[in-house]
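The chain below stands alone and is given as structure tokens, in the form predicted alone.
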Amino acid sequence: MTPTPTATSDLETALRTTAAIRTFTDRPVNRAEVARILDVARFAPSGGNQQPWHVVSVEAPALRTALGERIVLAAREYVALGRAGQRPFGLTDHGRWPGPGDVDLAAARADPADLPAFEGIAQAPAVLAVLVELGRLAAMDAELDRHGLVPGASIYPFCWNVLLAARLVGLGGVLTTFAVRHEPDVLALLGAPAGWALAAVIALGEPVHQPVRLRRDRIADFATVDTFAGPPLITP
């Protein structure tokens, strides 16, 4: 029998397990847990201290359904594009995405192949939307010739805190943006108002199983010594 996953306060260790979990056992998540979770991951950093963030704690079954759909959509499209050997969405034509070449993502979308990875997470005990206001972020990639990065150092910082604080009280979760192919029907249906956008979904339980070790490249597989192509910064 898988041990029950247990809090943690060392960091060390949060940091080397907080893995991407997707299977929930059926222990709820109250409303006092997500807020202490969120107490803890409110002092991420961001660009210029505006912490630009609003988390919607998605409760309500219908909304939860509606948000569930449109995730499911996108990683439809997602698979269809991996099976034809793209990297889903990927930024290969000098930063950005090339369309979706030969495969029809209309056709992926309506097919009713079961994905069960994805057609829980908003099922999951608690569910969390996390938006971003627009005007509060500073793109300081917005005139080069490819795909804006750099506004999510004022996002993604947060999203990995809400993972973090959930490790350490024994929870677990996974931060997906298949969502934000839908973003418009979203917003609408979370009731947001002109100027922000969707960051993430991030869904939180207890997980079924703890990982304990997870599969990372080397530091000497991805540090260099002052080029890219230098020395690696320690020996393998």
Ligand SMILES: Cc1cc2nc3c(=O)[nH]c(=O)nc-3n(C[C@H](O)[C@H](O)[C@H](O)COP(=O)(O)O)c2cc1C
Contents of the next structure:
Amino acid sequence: MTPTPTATSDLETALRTTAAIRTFTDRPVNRAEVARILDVARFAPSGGNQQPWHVVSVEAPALRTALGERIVLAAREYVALGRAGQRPFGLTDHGRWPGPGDVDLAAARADPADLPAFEGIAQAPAVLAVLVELGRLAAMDAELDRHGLVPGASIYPFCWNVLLAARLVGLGGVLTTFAVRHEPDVLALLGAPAGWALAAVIALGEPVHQPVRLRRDRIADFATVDTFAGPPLITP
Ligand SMILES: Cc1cc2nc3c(=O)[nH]c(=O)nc-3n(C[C@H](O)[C@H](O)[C@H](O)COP(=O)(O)O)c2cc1C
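Return one more block: the form predicted together with the named molecule, after the form predicted alone shown previously.
Now the full complex is given, and it begins with the chain already shown.
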């Protein structure tokens, strides 16, 4: 059986099969490949075309280790919240995180249990920290009584473009926001100036396995006509 190719420049194939890739072969990813990816990803949209991003390719082993430690600390919290029956860091219907409830997050962070899936993210063949300049974001939802959605819309399309563009050079990857739990540490590690925030860490590499069929809802499950409860846009 021939392996499924990861590389594609076909838009529909890329949109349908760009899965979260968490296990990578040993094939290194060089700076030219990262640059090729960014050269395509930079055409992402952003509010007012502010292009508020800065990408740090995290290469130094000490930085990788320190970043991985922060991701693991957050993963321990995530796992503890999940074990307590919560949707970790999930918002309520009012669009706010209700807090950890009975879960002791400090104790969770101190849990030495191995979390190899998360430890591996910062050791991927390429690791990109995506920073965003807050002063270039706009929040049309600023006065709504819920967590902000709109500012993120100026940076996450760029992140997604990175993952899609990776397919051009036969790479895949995964985005994690776990390190944002320790944003001040990470910004200090990376020497970010004041006014910048951490949007995501993206791990990239050659996938061990390229999925061809992703589990997603059908159109009829999420698209209606005229009103939310209106007829399905199409019959299933
Ligand atoms: C905002 C965001 C945060 C995510 N965080 C993580 C993460 O911390 N760790 C991880 O392994 N995957 C993470 N993912 C990947 C999702 O788990 C993945 O997109 C989803 O499960 C669908 O997986 P699939 O494309 O392989 O079907 C994240 C994705 C998004 C969009």
